[in-house]
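Presented below, as structure tokens, is a lone chain in the form predicted alone.
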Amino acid sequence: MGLVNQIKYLTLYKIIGTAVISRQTRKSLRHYRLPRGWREDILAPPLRIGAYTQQMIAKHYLEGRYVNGVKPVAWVTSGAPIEILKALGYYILYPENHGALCGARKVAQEISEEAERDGYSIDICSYARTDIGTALSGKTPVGKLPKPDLLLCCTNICQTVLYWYRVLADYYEVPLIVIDTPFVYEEANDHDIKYVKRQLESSIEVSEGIAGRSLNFKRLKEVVRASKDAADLWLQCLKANRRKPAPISVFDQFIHMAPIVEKRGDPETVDFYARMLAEINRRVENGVGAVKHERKRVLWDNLPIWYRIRFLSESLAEHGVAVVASTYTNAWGELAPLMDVERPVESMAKTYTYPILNRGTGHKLRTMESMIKAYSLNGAILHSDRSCKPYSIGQMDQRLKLLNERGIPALLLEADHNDPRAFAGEQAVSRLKAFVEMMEA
């Protein structure tokens, strides 16, 4: 059986699949076409790097179809310290990224309903319902997800993941590693970091046992270096939007952030963001803005509304509004300075303790205020996400403080990042229009 799996992996993924996907990418670049119905009157063409984004995602999920029995497989939360697993040769799947893909492909509701029919409440995070629905039904737009050999859950984003991964551990009957990160109200103390470091060290033994090999610390340093370099480049891509007009929108960032989440630690991810930065810099040099007639610049707070990205992009661009900065996309780059290649485990303990969702609402407000100044913003859209309560808590107060203390209009837009049943399109258009009028008053 092992030999059969390896032959399938080699032929259907490594040789045939990779060749087909690469050929499709080259064809897309040679015969570049705008997406159907693209609003050329208000939006610049999508980044050409998008062909490589699609290639990386396609190759990643194609590998997943054939990887069982060839590499150990780990499912991990989005804020999990994956460098150890990467160094041990694991294939790593992020269920949240898969959930986002389902949302963008507009199949998340159908899959979520599979979980709901099995008794999971509609009030549970839509990412969790999407992936539990996939586990129960096998439905996925990527063909097939690999069965996990190990689950890694880090509590630095929310408590929902802890219960979600317990469900997965029970369903797949595989070990679950939990990395518990103390909540950071102001600054983490030495005891907090040592506490997380000890858990990371303990996780190594379990991960080695499943992988059937020992951790090579030279390899770990290489992976941490690649993570740090990719995060640095991603942050440079985001900071290019300090220029006017902004060369990319936050909606572009939502699409092209997939590699920094799913492929962090891989050399190809570093190469990808180097290419992306070069393309963005060419736009800056040529004065190309993501929104053709940029008049107002705003911040986006919280997760994307995956199934309405294009709708929101066009609705705002019609009014000359460019969404140029986001606390969410920034979170995948801002911690890069904490990564230390020479002290990989200790620096991972600190880096993964400090994500924005593991800090107080005052920190997020200060982050937004800093971004408003750095990016010369005129307003803020706070996505009150029905599914992501840790990200949404405090937004009402933050909105009032931005308006009353900074004079920055802020819209509270109620929706759900993955479930279209929580989004009212006509109401959203009316509120966005009123928000634009408020900025122009």
The other form holds:
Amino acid sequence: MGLVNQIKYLTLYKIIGTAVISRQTRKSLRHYRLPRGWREDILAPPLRIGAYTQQMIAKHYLEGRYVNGVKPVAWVTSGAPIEILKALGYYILYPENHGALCGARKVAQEISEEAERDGYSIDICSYARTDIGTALSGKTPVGKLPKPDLLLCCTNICQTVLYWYRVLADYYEVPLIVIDTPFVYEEANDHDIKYVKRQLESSIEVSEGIAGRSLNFKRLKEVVRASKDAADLWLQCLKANRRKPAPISVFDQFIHMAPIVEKRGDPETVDFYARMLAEINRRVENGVGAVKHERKRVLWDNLPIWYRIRFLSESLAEHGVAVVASTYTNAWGELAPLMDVERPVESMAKTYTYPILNRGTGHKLRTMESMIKAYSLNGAILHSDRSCKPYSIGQMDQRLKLLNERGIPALLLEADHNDPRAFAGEQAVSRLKAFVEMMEA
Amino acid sequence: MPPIKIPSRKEVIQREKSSGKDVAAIYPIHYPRELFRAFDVHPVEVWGPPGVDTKMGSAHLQSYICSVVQSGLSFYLEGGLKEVKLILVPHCCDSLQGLGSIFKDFVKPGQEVLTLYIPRGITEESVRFLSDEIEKLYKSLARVTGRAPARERLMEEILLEEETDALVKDFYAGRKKTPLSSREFYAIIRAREYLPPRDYARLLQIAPRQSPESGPPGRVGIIVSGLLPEPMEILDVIDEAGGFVVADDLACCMRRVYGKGAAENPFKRMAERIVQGPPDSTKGGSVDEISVSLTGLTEATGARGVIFYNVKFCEPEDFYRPMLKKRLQNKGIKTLTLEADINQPLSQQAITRVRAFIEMLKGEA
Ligand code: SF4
Ligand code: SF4
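Moving from the form predicted alone, what structure would you give for the form predicted in complex with the partner chain?
Below: every chain and molecule of the assembly, starting with the one above.
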């Protein structure tokens, strides 16, 4: 069995699969074509790095198809401290990213309904429903997901993930490591960080046991270095949008953030973002904006609406509105300075306690305010995400504060990041129109 | 049997205040009551309350936030917490986390708002962390009240709470023999949300225990599971339909009947009690832990059905329920799921479903 898996992995993924995907990438770069129906009149062409983004995602999921029995497999939450697992050679799958992919490919509803038929409420996070739906039915647009040998859940994005991973642990009958990160209302206490650090330390033994090898601290430092470098480059890509016109839109960022989430800690991710930054810089030098005729610049708060990215991008670009900054994409870069390669575990404890989603509603408002200033923004769209209560709660006050105390037009857009049943297209269009008028008034 | 007179929340608050005590408003779910008492602060819990006009809260909260949090905030905004010296919002779920944060960052009440992070999972680490967290709460209470109770005082209150927990357990154990209706029984159980421990112990003592004609001949034993039994009308509907609530798996009731701690250190002991207490979805235990506890409860009480009485938009409960239902059904225990908004009366449809459920169980007897 082990040998058969090894051979399949080697031939179907390593040799044939990788070669086919790389050839496709080269081909699509050589014969670059705009996506069908692309609105050239209002939008710059997609970044060419997109071919590599697709390549990385395709390779990642292709590896997943053949990886069971070859490498240990961990399913992890998006904000989980994965560096230890990476250093131990795990293949890491992010169910939230898979959920996002299902959303973007417009199959999330169908898969979620599998979970709903099994009794899961439509009120729970749609990523969780998509993931549980995949577990129950096997449905996925990527062919097949590997089974986990280990689950790693970090509560630094929400408590939802904990209940969700309890369900997965029960379903797959595999160990679950919980890294519980106390919520930071103001500043983290010493005992909070110590608690997280102790949990990280005790997670090492369990992870080693499943991987069948010991953690090499030199390797861990290399992984932390790669994580930090990639996050840092990602942040530089985002910061390029401080220029006018903004070279990439937040909708582009949503697409190109996949590697920083699911390939964090890999040297190829560092290379990828270095290339992306170079392409963005070329746009800056040439004065190319993601939105042609950029007139207004706005902030996006909360998760993307995966199944309507293009629709929203076009609806706003039609009015010369560029969405140039986002609290969500920023979250993957803003903590890079906290990572200390020489003190990996200590610094991971701090870094992973401080993501925006683990911080108070006031902190989020201050983040928005400083981004509005740094990126010279004219307004803010707050996606009120029915599925993501921790990110959405507080938005009503944040919106009023932006509006009344900063004079920043702010729109609360009701939707759900993965479930199209919670999105009213026509209503969204008219609300966006009214928002644009408000910015122009 | 004459009804037992239970003082109202308002009466208790007035009485405690006039005896020189401060009053703290405590949001759900887990917290060390004994710590507040050691500071001469009387804790009064705010589970909603039901029936509040949530218009004021809805200016801060989206409609997909549960009614417990909607009511809790509205109640404060309409002046329901004027009498209290401080507010505690334990961190038990994403929505309560948001409530605590909105209080601190935007609503900014005149009173101090304190928080308490409840660790997830039962480990040595979580006890150690919660012990530190309770010690931090001690320091905040000392700052707010200007008092600093010594270890002995803390231990005295801890032991009193442990005794009260033992009395509550005992009261539950005698449930089948009490002549109390489900509504009466739960009015007594829930009076602990605001009564001082000695008054509460007295209430348990005077509550009728034994009755030859009580018990459930012909009645079907039911367990109610969820956060809280609101609207409480459900209890009447169960009784009228020929059911009988033999026990519960409710966060505001049985899931907070903690055991004794072992540690000599008072902070650690309080932490042990909460962490090692009955499983609760908001503490994020394993599906096994929770289902073993629930199926065990059905076996111990002879309950034939479980009603999941779920507050709409309560994610912690929503995740575990499908698995729990399967496990119960495998053991031959029937289940019914009802969705409730604590501010809305029980719908006619829900009433009909409870009746049909109990009829079905009776038919199988
Ligand atoms: S609730 Fe929000 S943060 Fe949590 S998994 Fe869902 S989308 Fe992510
Ligand atoms: S009802 Fe559920 S979601 Fe609401 S406060 Fe209680 S635990 Fe949280």
